[in-house]
Every structure is written in C-alpha cells, then in structure tokens.
Amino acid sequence: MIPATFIQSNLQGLSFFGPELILTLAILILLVLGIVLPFWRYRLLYTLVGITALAASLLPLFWLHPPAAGLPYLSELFVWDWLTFFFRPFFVVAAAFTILLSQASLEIEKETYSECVLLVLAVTAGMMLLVAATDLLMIYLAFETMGILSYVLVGIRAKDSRSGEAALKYVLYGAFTSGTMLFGFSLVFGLVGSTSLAQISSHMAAAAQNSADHLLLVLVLLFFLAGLLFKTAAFPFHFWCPDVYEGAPTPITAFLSVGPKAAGFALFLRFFYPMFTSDQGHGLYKALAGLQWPAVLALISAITMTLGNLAALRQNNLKRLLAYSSIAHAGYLFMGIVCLTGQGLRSVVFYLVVYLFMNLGAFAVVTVVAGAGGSEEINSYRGLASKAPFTCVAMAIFLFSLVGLPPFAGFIGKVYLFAAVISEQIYWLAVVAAVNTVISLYYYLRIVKAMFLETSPGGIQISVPLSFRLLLASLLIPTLGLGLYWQPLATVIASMF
C-alpha cells in the first residue's frame, strides 16, 4: 500500500509543476484541434494558442513562495530554487519570440505549422524539466525529450533535401554524445549506487579521496563533458552547428541557438558544478582532487572562442555566420564556468540574459530579409539601409551587441564575464577573449559595412511589416535597456548564487 504521506507531498509537489502541466495540457488540445477540426489549422490561431499557453505557464512562477534553499518536490526529482525559477521564463521567453517569427515566416509550410507551434511548446516543457531535474534518469528524460523534439524541428520541411539532411546530422551526433553521457550516468550509479544528484555529489569528494576511483572518475568527467558540449556547441563536438543552422528554418534557428544552448549551460550548473567541485562557502568552489577539469575547461574555452570566430571570418552565409559566431560565443560563456566562483557563475546567467535577445534579433532580421525576397547571402544585404532603414539599424544594434560594444547589453555582460576570469587572475584567457572580440568585430562590420555603405545593381525592394518591425522593437528594448540599465537584472541573478 502507498503511504499517505507520499501521495500527500506528491500532490503538494504538483504546485512546483504548475508550468510543464500548463504547456502539455495546451499541447493535448492543439493536437485534438488538428485531429478533429483540420480546417482549423490556421496559423493565428495556432500562434495565439501557443502564446496564451505560454504566457500561462508563467502564471504558477506568481503565486509560489520565492525560493530560498532548495525545495525538492516530486519524490525528490526535482528542485525549486533559483535556478528553476529563472529559467524558466527564460525559455518561455525564447519560445514565444520562435512562435512569432515562425508565424510571420514563410519558410514553415502551412501544412507543417501547427505541428511546429506543438513541437516548439513541448520543447520548452522538456528544457523547464531539465532545468529543474536532481536525479540522472530525469535528467536523462528530459534531456532527450529536448533533443529528439528539437531533431524534428530541423527536419519540419520534409520536402527540402537542406532540412532533411541537416535533421540526419543533428540525430547521429545527437545520438553519439547522448549515448556517451548515458554510458557516463551507468558509471556514476555503479560507483555511488544512487542516481539522485544530492546523494551522488557527497559520495563524489569522498571518491576523488581514493586513488582507486581515479580513473573511473575521470572517465565519468570525460563522457559528462562529451554530452554537454553538443549540446553548448562547443570543441570539439561544434560540427553539427553550421550545417544545422543553415538547414534548419532561420526562426528553428534562433530557437536552438538561444534555447537547448542556454539549457545546456543550465545542466553545468546544475549537476556538473555540484558533482565536480566542493562548495568552500562565500561563493567560491574547488575542483575534486585529481579533477583538474577548469584547467582543461579554460583550454575548450579559448579553442571554441577562437575557432567559431575564425570560421565565421570566411562566411558569406549569414546563418552559417551566425552558427559560428553562436560557438566563439559559447567559448565566452565557459570563461564564467572555468573561475570556481558565484561571480563567474552569475556572469554566465547574466551573458546568456542578453545573448537571448541580440541573437535572436539578429535572426529575426535574418528572417525579415529572406522572407522579403532576398538570401542569406551577405550580398543580399548591400544598400539595404535605403530601403528598409529601421531594420538596419536593429541589425546593426545587435551585431554591435554581439561584439561587445558599449552601450549595449553585450558590453555588459562581456564586462562581467572579463572581471570574473581577471578577479580569479586567469589573464592569459581575458586577453585570448580581448583578441577574439576584436577578431569578431570584423565580420559583424562586414554585414554592416554591406548594409549602409554598399550600393546593389540591382538589389531587392524590402516590405517590412508592422508586425515585424514591432517584434524587433521588443527584442531592441532589452537590448539597449540592459546596457544602460541593468542592477534589476543582476540584483535577481545575485540571489541564484
């Protein structure tokens, strides 16, 4: 017999659930609308189902109490804490704008729309359950509902042979590293015998102790590592990156630079840093003995860095460029994991807060353009400030945020990810990164340069509609608001580590 008190926390635990709940019970009824009302699939009302489900999903986050320490829920499988709570609206954020752009966008077939809007909404579900996921077999769950739903995006044109090809990459790559961490998970139960993260990391110190373990422990580093760096895009599993990015439909685009990436740095600081360090207090970690992983993570961090923004130099695609600035960014991004401190920790939150909204930005221009008769080819883009000068200048506001520059968002959280390697005085990776940024800054100036001082014989006459110039407004505030103004944003992030 079950005992009351277990199903008595359960349902309590359903609160902490009211999210996920809310997103699947809206997917159920999109799927028996285009079941039994096919005439119903018009795409505004897919979206504004969507929407209204995703904006509900938030509606929970308003009524829970704030979270201090950790409250595990769901028979202890997942957490509510600060981490959870932030995340959350994050990817609720990245779906809602893939939905809009997917809906003004005409390279989602009509046929196929409805199944995108579902496949987005199920997505977000599977990155808000990994976010909050303490035990390896959920994390595992979800981290494949992630994957597999996002492998069916890519592949959502089925009758462009670019979509369909860069869906079979994106599986097999998928496949291999998610394999590799699964293999990764069976030896961390082998050697603690608990699947649940709380039990696994006060056995993992004690294991680091013993010389015997060594090697096993460095093998559970290695596959760990093999899974979350597909899925952050970064050395040496970025390969699937550009040609799944061009493939792709540019708002799918968007969508996995800023989503399943942003989840995958989430899963590092949910179970990786906890497994692989030792909390000292006052915001500072030491990496287990024997484990030197920051060290090798700091090398990964300066080779991505340096390869995406290399690579990018020579694009003249515009969603391959993307896709390498979307690595060298990556790159960024773990110069915060590699410092063994709360303030690297909050640098990478606050980086991926305004990565969200230029990258998206950046793509949405990208959509705007294709979708206006033009390409993805740089070309496209010469004197195109004469006809569709508003759009130009949201692009050129969003490289220039993706560069680093002031006042920008970017400058910002570039600021704080430089202060937290230099305060741990890792100099030679701050300057690696002043060189990269300067490197970026040519091939960004690149579409600039095409954009305002450039003239095309012949050139594509650009209809941007209300719509869309109001969602580029939306992704321009946050852009410009938080280089000015952004002690709101890392006062909440404070509060996580």
Contents of the next structure:
Amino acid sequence: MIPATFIQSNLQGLSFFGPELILTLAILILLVLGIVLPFWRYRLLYTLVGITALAASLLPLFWLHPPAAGLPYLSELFVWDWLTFFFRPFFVVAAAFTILLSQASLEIEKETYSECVLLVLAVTAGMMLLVAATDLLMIYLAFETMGILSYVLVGIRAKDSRSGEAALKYVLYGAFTSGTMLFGFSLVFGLVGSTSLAQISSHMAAAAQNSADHLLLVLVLLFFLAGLLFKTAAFPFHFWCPDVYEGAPTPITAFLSVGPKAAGFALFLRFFYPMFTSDQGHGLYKALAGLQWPAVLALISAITMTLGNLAALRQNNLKRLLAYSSIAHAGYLFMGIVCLTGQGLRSVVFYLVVYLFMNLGAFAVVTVVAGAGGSEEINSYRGLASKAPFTCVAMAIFLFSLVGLPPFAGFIGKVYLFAAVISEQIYWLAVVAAVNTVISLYYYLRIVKAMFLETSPGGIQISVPLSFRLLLASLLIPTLGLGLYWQPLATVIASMF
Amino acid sequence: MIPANLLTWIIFFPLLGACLIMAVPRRYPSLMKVIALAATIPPLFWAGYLYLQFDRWNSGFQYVEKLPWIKASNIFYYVGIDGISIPMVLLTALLCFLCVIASWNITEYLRGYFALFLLLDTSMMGVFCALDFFLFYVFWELMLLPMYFLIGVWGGPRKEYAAIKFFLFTLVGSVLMLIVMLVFYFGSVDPSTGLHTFDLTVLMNQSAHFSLLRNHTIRWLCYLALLLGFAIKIPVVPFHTWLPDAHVEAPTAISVILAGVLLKMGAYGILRISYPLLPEMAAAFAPYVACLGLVSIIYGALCAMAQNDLKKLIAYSSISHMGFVVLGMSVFTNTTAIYGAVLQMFNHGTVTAMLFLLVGVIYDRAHHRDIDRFGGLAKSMPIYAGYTGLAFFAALGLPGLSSFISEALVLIGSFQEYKMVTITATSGIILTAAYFLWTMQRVFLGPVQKRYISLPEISFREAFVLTPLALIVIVLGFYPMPILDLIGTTLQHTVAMVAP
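Right, the form predicted on its own is done, so what does the form predicted together with its partner chain look like?
In what comes next, the whole complex appears, and the chain from above leads the way.
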C-alpha cells in the first residue's frame, strides 16, 4: 500500500517536471507525424512542432520560481533550484538554434529530418534531467539519455561513412567513460550506502577524516571526473572530439559543442554545488589531502587549453579547427572551477552563456558557407568577404569574440574567468591562459584573413538566404550586446548562485 | 556649439560618422569621404576649445564625466583629461582630420576603410581620456581590430604578414595588462565605498592597496608586465620588430596614425598607469628603462642608416626618436627630462606624420620607395623638396624646429642623472643627422633621373595636409610654451609622486 502523501507529493512534483513532459509529448507527435506524413513535403512542419515545443517548455518558468534553498521533488530524485531554473532556457536556446540550422542545412536529408528534430528534443530533455538530478542513479540515466541519443544524432547521415565512423568513435569512447563513471558511482554507494548527493556530500566530510576510506574517495572522484571530462571534451578524454565534430552534420556539431558540453559543466556544478554554497564545503576538497583538488583541476585546465590551441593551429578543416578550439574553451572554463568558489561558479555560468551564442554563430556560418556551395576547408573562405559581406562580418565578430577581444561578449566572459583564478591568486594559470589567448588569435585570424585579406581566382558564387541572415543576426545581437552591457546577465547570475 | 559632455562627444562623434558611412549605398563614394571628413572636424574644433579652456594650473583631471556602466563589478564610464592627455587628444584630433584628407585617393572598399578609420579614431581618443582601468583596456584593445584590417586589406604586398604580426605582438602585451588590471582590482579597495574598483584615481592612492598588492614580488611582476605591454607598443628595442613591417605595408594615412598616435599610447600608458599605480617600482626600474631608451636610440638610428626603403628608414627613425621619450621618462630627479619626453611625444607625432605623408606623395608618383633609384628630385619637384627638407631637418633635431627642443630637454634632464647614458645617447643625434642628410643627398641632389624629370609637383590637397604640420613644427621650434604650459603642472605632480 503506497501512502497517500507519497502519491500527493509526487503529483506536486510533476509540475516542476513540465518542460520534460512537454518535450516528451512533442517527441511522440513527431514520431507519429514522421510515419503518417510523406516526410519530404513537411520540413517546415517538423521545425514548427520542434520550436513550439521548446518554447512551450519554457512557459512554466514564468510562474515557478525556485526557492533559494532548492526544492526536492519526485522522491528527492530531482531538485528545483536556480541551477535547474537557469539551464533550462539555456538548453532550449541551443536546441532551437540547432533545429533552425538543420532546417536550412542541406546536410540532413529530408528522409531523416523528422528524426533529427525528434532526437534534438530528446537530448534536450536528457540535458534538462541531468541538471535537475540529485541522485546518482538519476544522474546516470540522464547522462545516458543525453549520450546515447547524441551518438545517434552524430550518425544520422547513414549514407555518409564519415558520419558513421564518427558515431562509432563517439559510442566507444562514451561507453568506456560512462562505464568508468558508473564504477565510481558503485564505489560511492558501497561507501555511503546511499545514492543521494546530499547524503553523499555529508558523508564525504566524515570519510575525509577516516584514512581507510580516504583512498577510495580519491578514486571515486577520479572516476567521476572521467565522465565529466569526457562530456566536456577536456584532457585526457578529448580524443573523440575532433573526429566526431568533423564527421557529424554541422548543425549537430554546433549542438554538441554547446549543449552536452554545457550539461557536462552543469553536472560538475551540481556535484559540487553544496561545496560552492558553503565555506565548509569549499574547504572540504582542499582538505582531501590525497588529492590536491585545485592543483589537479588547474593542471587539467592548463593542459586542455594549451593542447586544444596548439592542435587547432594546424587544422585546415574549419569543423576540426572549431573542435580543437572548443577543447581549448573547455580548458578556459575549468579555470572557473579550479577553486570551487562562488565567484568561479558564476564565471563559468556566465562564460557558458556567452559561449553558447558565439560558438553557435561560428558553426552557423560554417553551415551557411558549406550549404551555399563552399566547403568546410579554410581555402573556400578565401575572398568571401566581397561576395557575402554580412556573413563574413558576422563570422569575424564571432571569431574575435571567441578570442576574447572587446567589445564582444567573449571578452567579458574571459575577464570573469581570469578574475576567478586571480582572486584566488593562481597567477600561473592566468598567465598560461593569457599565452593561450595569443595562440588562439593566430588560428582564428587565419579564417578572418582568408575571408577579408585574400582573394580567390575563381571562387564560389555564394548567396546567403535572408532566413540565414536573420539567424546570424539573432546570434550577433547577444554576442555584441553582452560585450557592451552585461549588467543584467551578471546580476541574474549573481542573484541565483 | 560646445556640448556639455565634451569628452564623450570628442570620443564618440567619429563613431557616429562610422555608423552613418555604413548606411551609405555603395554608389556614392564621395559622400562617404565627405562624411568621414565631417566626422573629424568637430572633434578637432572641440579639441581646440579644450586647449583654450584647459586650466593650466590644475594638476588634477578636468572635464570629468563619470557614469555607472556595470554596477555589479563597479565599472564606470569615467573620462577626464589632465596635462598628459591633452596634448595627445590635440594630436589625435589633428592627425585624424588630416589623414582623412590624405586618404582621398583610396579607391577600394571605401566604406570599410573610412568606417574602420573612424572606429580607430574613437578608440584612440578613448584611450587618452579613460580614467577607469577597465574602460582604458577596452579602448586599448578596440584599437587592434580596425588597425588589423586597415593594414591587412589596404596595405602593401606583404600586408597579411605585417597585419598579423602587429596584432599578435600587441595582444601579448595587452593580455599581460589584463592580468595586472585584475590583480589591481582584487588587491585594492575604494576607501569611500569598500568595494573593489577599476577607478584609476583611486588605484593611484597607495593606501587603497591592501595586503595582496603590498607584496613586493607581486608589485615587481605587475610593473614588469605593464612595462612589457607598453614597451611593445612604443616600441622599445628588442620588442620593435613588428613596427617596420607594419609601417612598410600600411597605406600612407595609416602609417601616419600608427607612428603619430599609436606609438604614443605606449608612453602614455606608462605615464598614466605604471607610474601612478606603482611609483616606487617606477623609481627602481628607472635605470633599466633608461638603458632600454638608449639602446632604442642607437639601434634604431643604425638600422635606419642601413635602409634603402624610405618608409623603412622613417620607421626605424621612429624607434630611435621614441627612444628619447623612453629615456626622458626614466628621470625623476628633475622635471626637465620628463617635460622633454612628453613634448617629444607631441613633436614626434607631428614630424613623423609629415615624413610619412611625404613618402606617400612620392610613392604615389614613382610607385616605389627605393632611395637608390631616385636622384635630383629637387629639380623636378622643388616645393616637395622644400617640405621634405623641413621635415628632415626637424627630424634630425635642427635648432629652431620642434624636435630640437624636446630632445635637448630630455638630454639636459637626463645628464644630471645618467651621465654616460646621456653622452652615448647624444651620438644618436649625430647618427640621425647622418642618415637624414645622406638620404636627402641621394634623393634630391645630383643629376635628375631621366624618368623622374617630369614627375608632377605636390598637389594642393597634399600641400594642404602638410602645411599645418609644418607650421606647428616651426612655431613649436621657436616657442614650445603652448605645449609645455599644458603639461607642466601635471608632470610636476607625477614626478613628485614617483620621487617624493
């Protein structure tokens, strides 16, 4: 006999589960539509369903504001707090742009378009679950929902061998790391006897005093780290990234570079959220004497950014170049996590928002150019500025923002990340990041140079449709706007975390 | 005619022009030129007004405007000028106006050219007026983008290489500055609000610094990083290698801006940021800085002597002349040298602008700049030869022309502090005289080369650009007080701060 209060509380919890339910409903509709309707005639319809579902999933956010302490729901498997609240629109924006890009892109065949939209929605639901989950089992389920469906998305171009190869690589790496992570989870369960994050973190403090459990704790953290580093494409689990990014259709690449990556960071924040919010916790990881937590993360951060940037220098394929650059950006983002301070947390969230717009923008341009008759090679960008001035100016702005130059949003994001490590007096990491900024300028400038400074003798004839220009403009506005006036975003983030 | 927020108007008026130019359809090229010109005239007029109204006995900041920008991080839109900034504002306003006219013969991608040029104008004015470290940094970096494109798109044959080299070198310096900026932000607290601050006037107050910034090693490293950033910009040997490349490839007007204004930003940064924020480090580093200045003077002059390309020659001579600025700034025992340094910043701006404009004139006609292929030009282009003679004599420091006074002040001042250095630096003047006179001889004297016998004389437009500069060079050569008046009080204050 299930107690009535249990049922009642779970029914109450369903209201916080609204976005996921709406997305699920849309997935079902799309499934049916895909079968019933002749698929080649209704591309726009699928897009409409997808975008409407995404927009509708945000509606509950207007009247449901989380309490400061967070509200557990569905038997405390999930929590309704600011982290959940903040990342939902974030994922929705990423998914919406992905769908719009896929609709305009030629890479995704008409036959598979409905599945593509459906899968993007499902990954989005997975990401939403992941940020809200506070239980190891739920975290794992959400992690896999997001993961397995993105493997399918990468391989959605069934006839393209590159796409298949990328998907296979992604699956193999993903399976390995999630297995490692699961092993870590089982160790935690053995140690603590619970899968709830809250209980685990309170046990950690006790376990840290006990030398016998100490080694185990360090192991757990390392195993857990493996999964997170994989999702965020950070050293030493970054090898999949360039191949997968290159093989996947460009809109999907754009999605992977901002969605699941941000989800990885969100999970990071979720796992350490209790530590961020209390000074006690802040000290806890520093007190884990066997594992110099800040030092390990600082090292990962420094290696990741340097490796990504150096490898990007030699790329001629733009998708590979942006893949390596996204590895480098994961390195920058880790700067904010190094010290587990509130300020660091806020800088990571801020940078993720900024990164969402500028990176989607860069990938959007790659989609445009490839779709309009060019290729993904840098060579096909030569002299493009005279043929498609708006697209090229937009690309230049996205790239300069990725470098971190004012007056673009990337600069402000970087300043916050630098500020996070400098306020904790880890100067060497700031200097490494500074050197990396200069390295990164070189390869981003190669693209700018090709577009504006070089001329190509024959050259492609390119015409960018108005819809694409509007899409680029909607990504440009936040990239520029947040660089000039970011007070509202900073205030929102500061008030939440 | 005189708006209330004068500095804001001076800074952003060119940007308005840039926006307007972007809206002009491609088929009206002359309209774009007219807009560009119209966007630079009011700032020049307002700068003239500032010159007349500036309170010469006040060492503090004038025409201050302070508006909250990002309250969460205590960042302000905070501008104002003192005796160090006002000559730079005057110089920028003047050179930008003249350079628009000098760019009249640009034919390719006019819209982009003038829009970027005006953006450059805004960022330079911003640097010279900003009193908030964050704002200063934003303007400082903003300048890189238009400069990259202006060199890279409208430049000479090796423009891509030159543009990227310029960008990378400058960025190295500025990211270091970013770190220092954040160290200062976290290392100090505004006593009146209890918050971290980017306000330079607060950061100057040493009692606002707390434990972190009291650490000697950190202060030492901060000073070094700032010095490196500014030295790249000046540029000081051995961080100068980007400069000849950038100058040679840049179009004429951009070379003028580069040498006339951008190089001054490095020296200005030292005076505005390094000295007031870390005065005791400034004193400790002074002998080394003086030596760097000396090396620049001699090395720049020797390199200039070896050049066959006129533009490269002037680029290296810029390095040499900026060496005097560096040498002058390193002396704190008296104010003479530092007066000389700031005066030299202004004078070098006008003289070198003339030189680059003159090279542009001859390049437009002969399509090369090789000294050994010219000869006897004084016969075919006598007026041009006259202007060039004036500019060359000004550059080599002939008494009665502006550079003489500033270089003399630097040497007189530094002699009391560094005897050997000064004596060696004087030989730089001799070298300068040697290579300018030798160049003059090879280009203008001797028999006329046949193919240059009918070279058209300098045009009215070109002469119109050169004449105001020539007048300034002559007037300041006899009577430097108009500038010395402006800078005196502020510099006394600066010197007193570093060496009480």
